[in-house]
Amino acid sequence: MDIKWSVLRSVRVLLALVFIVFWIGAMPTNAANYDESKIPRYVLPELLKDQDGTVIESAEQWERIRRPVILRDFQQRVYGEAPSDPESIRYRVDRVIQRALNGQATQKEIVISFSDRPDGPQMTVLLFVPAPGNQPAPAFLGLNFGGNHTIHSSPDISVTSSWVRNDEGAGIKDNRASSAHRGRAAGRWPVEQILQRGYALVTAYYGDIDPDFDDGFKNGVHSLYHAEKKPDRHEWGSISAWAWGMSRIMDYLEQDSDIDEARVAVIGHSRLGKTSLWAGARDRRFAMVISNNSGCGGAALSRRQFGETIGRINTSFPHWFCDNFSWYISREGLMPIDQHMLVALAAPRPIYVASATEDRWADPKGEFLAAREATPVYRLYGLEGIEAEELPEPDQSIGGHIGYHIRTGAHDLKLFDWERYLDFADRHFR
């Protein structure tokens, strides 16, 4: 009897140890990895093979069979499914200045109300259109971190009135926007150069759509759909909400005769680069997609586990993604998708991915590899992607319908990046 109980206790101890090891292995990993030798061996999911083994050999098969499955996987496992468009959404042109920026542009401010409640969430869109004679104009649409008034020092831009935190790159140290913050982020928004190249610029403060902090989704557009309880595990996080908001801006641009709605590029930096990739994947009205330093959950391959990882990003920013994404913490290899497939969802539209040499957190090599590995889908359409096998030298733009560069410097959106994007748009829009 004593032997039997001894064996039973030993089995219980062994099972407990197995459980502890598994539990520890599934815990969030907060340490960033900057050592290429520590990247685990991985195999990327098949881009052109469906779940039943069907090999995708044509653009028609991609559109009909493979693309919908990949899109649904990203919706349910990473970003979360967004609800249908609100029936009560309203658009109001609030201000028009005909000769703004010393006559270089027409400036418009459009208020988009997401509900019919007077105190409901709303967003103010800032629109600069090149001087008369260039309409309808192609446009770049991108959200900003600190408020519309931070992208340029012009006193004609209304100060963003919604709550502003100490957002990345905005230079804002207090908790309310004010006129003192005008132009703080102008280095990321070369407005005059964009206009001189014949492009309109459209922007809105991302916090107008969904404030960037975790309060259980009781604020922003989430409050319209989740007043009683937080979203389910497969439903939208903040990135999906920001992408949804960009589509609502696109709804307006389709009505504005100054904008060529068939030539609108969606652009974003950092977390908003993740947003632009997802917006371009789910809304094919965007004719071009641009991701700047988007990193984990953006253009960088998750399986590399280099720089920021799924564990770190879900620990630091649990509100960005749907809850299902956290299941893949330390289980990246079990995902049926990876970020090369997100890049491929843009096909056949042109897409540009950019990195920076000092931005190891965002894994430049992982971003390059994702862009390169999306190339087979573009070949189905007879288009050139990225043929280079190795990361290019800094400050060189490569590719065809998939563009890529790695800029010298840190995590930022610089004039050099914009010049590459403008050249890319000239090549594909003109």
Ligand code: GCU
Contents of the next structure:
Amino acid sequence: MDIKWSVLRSVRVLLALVFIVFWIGAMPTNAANYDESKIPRYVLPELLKDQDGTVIESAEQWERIRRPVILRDFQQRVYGEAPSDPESIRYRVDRVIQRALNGQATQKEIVISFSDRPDGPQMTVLLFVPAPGNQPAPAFLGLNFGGNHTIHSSPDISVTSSWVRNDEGAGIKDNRASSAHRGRAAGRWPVEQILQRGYALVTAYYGDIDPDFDDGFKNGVHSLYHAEKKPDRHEWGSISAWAWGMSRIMDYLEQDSDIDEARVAVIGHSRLGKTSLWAGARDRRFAMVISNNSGCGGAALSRRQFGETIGRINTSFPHWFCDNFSWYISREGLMPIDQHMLVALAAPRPIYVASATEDRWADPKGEFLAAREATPVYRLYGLEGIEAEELPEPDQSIGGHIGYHIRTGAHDLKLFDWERYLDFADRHFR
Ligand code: GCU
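With the form predicted on its own done, generate the form predicted in complex with this ligand in the same format.
What follows is the whole complex; the chain from before opens it.
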């Protein structure tokens, strides 16, 4: 009897010890690593080998066997599953200005209501179509951080009616969008240049879809689906909601005869770069994907743990992802996926990943490696990805159907980046 009890006690002590070791192992460390020599040894999960060992040898096998598994892993473990497409969504073309921006474009504002509820969430989509001549036009679709009126100083753009989060400060301030902020983000949106190159520009304020703070999923489109109950561990966080919102914009673009729906590129910077990658992965109507400085949870390989890590991002921005993602804090090596697989989900569509030299938090090298490591999937389609072994020199654009550059400078979306994306689109869209 005594022996039995002491054995039992030892087993319990042992179990408790195992649990404590596991728990400590899963705690995020705070200091970001910026030292290449301190990157843990890692092996990337294989793109072209299925769980049962089947080696993927053709584009057909990739699409039938491997791609669905990887897509599902990102959906269930990282970004979270979005609800199926809504039935009651409504579009209203609110305003059309024929000769906007000194005659350079037709401007439209479209209000998308996500439900039948008159007080339900709505998003206003701003669309500039280049002056007549080459309709239907190819388009860039990107969400903005501060309201449509911030992308250009034109007084004709409606001021967003949503609350805009003050992203610079801590917490949420009373920061209702105001006309004083017209054009504040114009540096990131070279509207005239985009139009002159023959492309339409489509944008909407990301907070119209889901406000960017951790409110327990009570507002934005989440409110329509989670009035009673928080999303489950595998259900959508904000990135997934923003990506889902981009698909709703695409639903509208398919109806607009000024836009060529077969040539719509999704683009995003930073958290919205993570979003454009996910939007492009889950919705193959997007014909091109562009990730600008998207970093952790975007194009950067998680296993490198350089700059921002899964631990840091889940601590600062838990609402961006599904709850399952936090299980991988300090357990990067246990993920069946890494971000090169997210890039590969775009195949065979052209995808462009860009970094900036000073943006170490986003791990430029990890972004480059993820872009390069997606190449084998492009090869299955007979397409060129990235052959370069090393990070290219700053300010040089490389690659075939996978494009890459590292711009000199800070975390930002600059004219230099846009010019590379426009060239890339010219190459693949024309
Ligand atoms: C933070 C965050 C990044 C994100 C960035 C942004 O820096 O840690 O992951 O990309 O914000 O969206 O501006």
